[in-house]
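Only one chain is included here, represented as structure tokens and corresponding to the form predicted on its own.
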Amino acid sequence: MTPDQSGLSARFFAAEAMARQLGVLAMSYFTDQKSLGISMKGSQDWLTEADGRVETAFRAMIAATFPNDTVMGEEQGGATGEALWIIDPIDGTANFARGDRSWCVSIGFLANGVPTLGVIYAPALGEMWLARVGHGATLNGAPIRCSSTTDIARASIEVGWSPRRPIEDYLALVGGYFRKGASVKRSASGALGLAHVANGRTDAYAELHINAWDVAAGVVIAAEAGAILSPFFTGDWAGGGNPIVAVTPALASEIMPGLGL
């Protein structure tokens, strides 16, 4: 059943304490490198014990407190649902691994498919984003808006990276930025890219490819900062992913089409 607005209040101050949780399950791991029993899913696709050890504890936490919803997580799946948490449990696992601080807990709620919810939570930076639709977004309790750049060739420009894609493809989109006058970064964290573009401290995040546990937050923070979104919960997007783009007003006609949008 879809949550009311009094359900919806009760998730949203619920995934924020959960968030703060998780996050120091997190950082016992991040501050203890022998713990993390580091592996492979594939060429750069990281994984260590934090990421599961997370995840179940989100699960566990939703079971006792919201018994009917379902849960998506990047490590153990799980269907769609009327009242979905999507979560990916640690957010730069590749970060994480090295002792790299950029890394976050993300955690998303979708009401009938909708974006709704989004809490993002970086400990090893005391950062927390918070946002729910009709709301606004906040960063540490402080009201954020996305940035009024109108000029490219001032742009700061996030673009990730996914193996799904050729890398000819990846290489050409940065390019088209860089031509167009803008600075290109990578920082290795999809959630972490939206929030950036929610609170201005760059003008885009645009991705070829990303998974629905990477975006689920992040779509709800960045739109209530005032930023244009892509069309990401559309088609096989539980199964196949989409490519995403977040990018201040002013900017979208620049930055939308390099990905066909």
Contents of the next structure:
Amino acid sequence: MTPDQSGLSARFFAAEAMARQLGVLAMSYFTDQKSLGISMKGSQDWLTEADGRVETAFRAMIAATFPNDTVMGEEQGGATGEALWIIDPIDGTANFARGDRSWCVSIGFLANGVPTLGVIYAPALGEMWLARVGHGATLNGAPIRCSSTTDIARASIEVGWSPRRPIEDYLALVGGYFRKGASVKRSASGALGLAHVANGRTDAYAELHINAWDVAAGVVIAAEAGAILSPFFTGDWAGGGNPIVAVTPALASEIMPGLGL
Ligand code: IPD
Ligand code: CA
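Let me have the form predicted in complex with ligand IPD next, following on from the form predicted on its own.
Let us now look at the entire complex, which starts with that chain.
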């Protein structure tokens, strides 16, 4: 059943507390690199013991607290539902596995198909990003807004990459933004990439293909901070993913067309 406003409040506060607990669990692996149990799901597709453990712990928390809700996650999959949690237990797994602190636990909540709550916790960076539709976005409790950049020649843009799309398409997208005068980077966490648009660390995040667990929290955080978002939760988003763009409003017409949006 779709939660009412008080149900959403309960879920929002619970999700922050759960993210903090999951962050402690993930940090116990991160600070003991021998415990990581690294394997590869495919080319440049990293997996550690922590990914599975964090998702399993989250599923147990939801089953105990909101037993009628549905959970979808990167490691164990799952179907959609009216009250749907989407977790990426560790986003930025390649960073996590290499001792780079740019990784996070990402928890999104969709009410009747609409992204409504977003929680991104980066414990190694000490950053908690939160948003609830209609209530704004915060970083460590302080309200955040996307940048006011209007000139692409001053813009900093992150373009996410995975082997799920041809490298030629990625290079063409990056090259197009460089030619327009932007500075382009890649930091290897889609969730944090969206969060960084929300407080103006970057002016846009774009990726040709991404999965729901990477973006379910970040789209709420970026939109509540004033960014323009491409419509990710459309079509076969659950089965196949979609492209994603989050961009400060004045640069939308420069960034969106590169992805056919
Ligand atoms: C990946 C990261 C990366 C993005 C990829 C994701 P993972 O997730 O978010 O930045 O470009 O599309 O698959 O493997 O770190 O959980
Ligand atoms: Ca991910």
